[in-house]
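Heads up, the chain below is alone and in the form predicted on its own; it's given as structure tokens.
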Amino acid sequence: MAISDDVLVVGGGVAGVAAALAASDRADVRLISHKQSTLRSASGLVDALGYAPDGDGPIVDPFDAIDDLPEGHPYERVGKTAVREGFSLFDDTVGDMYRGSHTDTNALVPTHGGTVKPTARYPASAAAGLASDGRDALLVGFEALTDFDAPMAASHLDAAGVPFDARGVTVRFPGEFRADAKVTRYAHALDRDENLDGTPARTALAETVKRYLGDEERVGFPAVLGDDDPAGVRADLEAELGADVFEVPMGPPSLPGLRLEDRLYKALEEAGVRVESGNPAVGAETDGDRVEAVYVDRGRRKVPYHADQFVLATGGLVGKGIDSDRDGVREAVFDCYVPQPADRYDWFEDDAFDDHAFARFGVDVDRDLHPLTADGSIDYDNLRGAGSALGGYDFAAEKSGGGVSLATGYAAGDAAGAAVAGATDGATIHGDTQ
């Protein structure tokens, strides 16, 4: 029997996530994805806005800076109505996991090594450790996780110029662990709050950091506070230290990018969500301008997956959605236009934290988010890109990668939902200036 859905994500990354949900309400999705999201390799911060794209920064109120954005921007082309509807999926999805959607306003969350970042939406396992707040902190390093220096992170905090005072101690995880355990090992051993010589996890680590505990009213610990169960862990440590605990984000593997992940798939389970992953998608079947399948390459076999919409979300030159080599750029599934200088000694410049071409490549759009030719008309009226595959942002200079992802996602996976319930009355459409 052939394969076929109303609507047909490519790409398990946060915009496909987001766009597989906008469209669940009024059809038949079906997400499919080559590899693992790159979600657990991400801190688990989702980044609304926080430079403007001329590097002017950190940014009080994204939304009031969307106006200012360039022609072409992704929050542009989609408006910020559906920025915010974006950002609303988002809460309604993970609960009192995050925090931030009480304010327009950029939270500044420490950054494991001792930066302040501005983001839209955190963990509720770092809301206690904000930059913002005035009350004196102890960061917590671990002699295994070498990525976490605590006395390192806590003297540049100090050198950002952040309201508290910061200080930074490295102690050995209780118990016996192998000298390259990951960090879910030790998470685990705090959700299990196993018997570690003799003394629960729990208590073992509490014990450990109390005689190091001056006057600070709260600890920051690298981000391995319980897998399943990280509030429960945070509320032992913060009973028996007498003082509010925090996790400081981390890089790859991150805990809260994979506790992010659990939940935003357990959203499309719930939603009734169809979702295969393992194999990549390898091209389209097209006629004229619409496309009728992707095909799926399952080892010897190219397998067509049919569907009456679909949403472009493969991600960009890291997820390998939009892919390069000496001859050009291009797009890897449909092989939509991907704008470039013609010249490839032209995609960088000389230092490597210079305005490089390639940070922007990707699809452009319209304002319904279809994919452009090279002449600006329509690729596909049945086809639409969301995420880090479009163009015409830096997502990593202008800290934009997850609110990009929210926004285009939803704008997206609404559109393909409301094309096939009929919604024809323009009403899909969601650039505020359209």
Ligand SMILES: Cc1cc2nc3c(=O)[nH]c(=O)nc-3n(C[C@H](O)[C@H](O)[C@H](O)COP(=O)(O)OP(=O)(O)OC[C@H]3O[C@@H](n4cnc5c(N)ncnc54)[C@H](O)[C@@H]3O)c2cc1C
Second form
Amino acid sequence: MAISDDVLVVGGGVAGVAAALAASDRADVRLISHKQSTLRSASGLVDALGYAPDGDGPIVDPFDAIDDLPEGHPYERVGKTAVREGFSLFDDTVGDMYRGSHTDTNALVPTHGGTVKPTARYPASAAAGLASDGRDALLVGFEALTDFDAPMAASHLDAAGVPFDARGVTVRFPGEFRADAKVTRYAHALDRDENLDGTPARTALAETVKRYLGDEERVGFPAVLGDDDPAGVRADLEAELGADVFEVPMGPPSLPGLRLEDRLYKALEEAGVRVESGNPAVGAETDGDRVEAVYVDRGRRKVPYHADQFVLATGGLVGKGIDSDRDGVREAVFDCYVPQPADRYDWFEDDAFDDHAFARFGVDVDRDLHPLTADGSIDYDNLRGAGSALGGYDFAAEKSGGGVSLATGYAAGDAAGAAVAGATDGATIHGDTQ
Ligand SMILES: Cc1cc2nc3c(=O)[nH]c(=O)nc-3n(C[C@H](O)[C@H](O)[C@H](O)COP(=O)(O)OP(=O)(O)OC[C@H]3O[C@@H](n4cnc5c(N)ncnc54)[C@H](O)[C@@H]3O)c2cc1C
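Switch from the form predicted on its own, shown above, to the form predicted in complex with the ligand and output its structure.
Next comes the full complex, this chain leading.
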């Protein structure tokens, strides 16, 4: 039977999920995704804008700073209202799993490297760790998890001038675990409160840490404190330690990122979005100024997925939505135009920390998120782009990855839903002008 939906979202990261949820009020939505998104590598923090494109910062109020962004930046394209709506969609979806919605001001969250990151939303599990909090902190690392060197992170925080004393210790996680045990193994031991050498895991860990705890009122651990029941694990550790407990977000694989991914996919299910993953979209059938179908490679055959409206949310160079080879940089499914310097040597600068052109590679869009051709005209009336498939910004340098994906995903999905419902002619999404 032919596959046909009102809206087809291609890509299952933050941008694709936001688009699918935003469209689902008014349309039948299908989301297809090749692999898992960058969420499992990301910290689980959702940044709005931590630094200006010229490196100025940290920014206190990202919403204020949006007014100063250059033309072509995705936030400039969708406007501040869409950024707020994108974050509202996120807040409604994740509920009390996340904090930060009470203010426009960036929170300052310590990272596993001992830097302080300006971010807009952070997991509840990181709340007691904020760098703006004046209470002294003990950071606890585990011998087997070498990515978090707690004494080094503590000394970096001190050097960064945080308003509290940070002290770091490295301990052996109680019980016997394989040397290469994954973070999820530790998390499940705490979830299930497994018996470790005759003592329940949460008590055993608290007893190990208690020996090192001085006057500190809060204790930070690498983000392994439970997968299914992180709140319960924290509560038990807090009761045993007599101190607040927080998680320090970690690099890949990131448990906070995985928890967020689980929550977002549960929301898709609740919203009735059909989700398929495992097969890549490999091309599109178009007719003049409209996309008719996306072809999905199912091994032996390419299957057409028809829809009225399409959202491109396949990610950037990391997610493989934007691909590069010796011939240049291209968008992989709809073959949308990707602006790029003609000479490959202009893609990079000599210094690793310089401002590289490739970091901003992506599809150029108009204010309604329609991808644009090389001459600036709209590629297809019923296609919109979202997330890191878009160009014009460097998410890693600006600390804007999650926010851009939410804002543009929300805007693209909302407009697609509106177009299906016939609510607006041409489905203008630009909520405000700047
Ligand atoms: C290491 C790392 C750390 C990060 N840390 C942070 C952070 O601290 N804070 C923050 O706000 N953001 C962070 N980000 C950015 C953020 O996680 C996302 O990368 C960003 O929001 C982009 O999301 P996206 O949905 O556009 O793309 P992606 O997350 O890349 O998702 C793209 C999806 O499209 C799918 N796809 C690709 N090609 C196809 C195809 N042909 N057919 C079907 N599906 C396809 C992919 O499999 C994937 O599911 C980090 C990113 C990385 C890589």
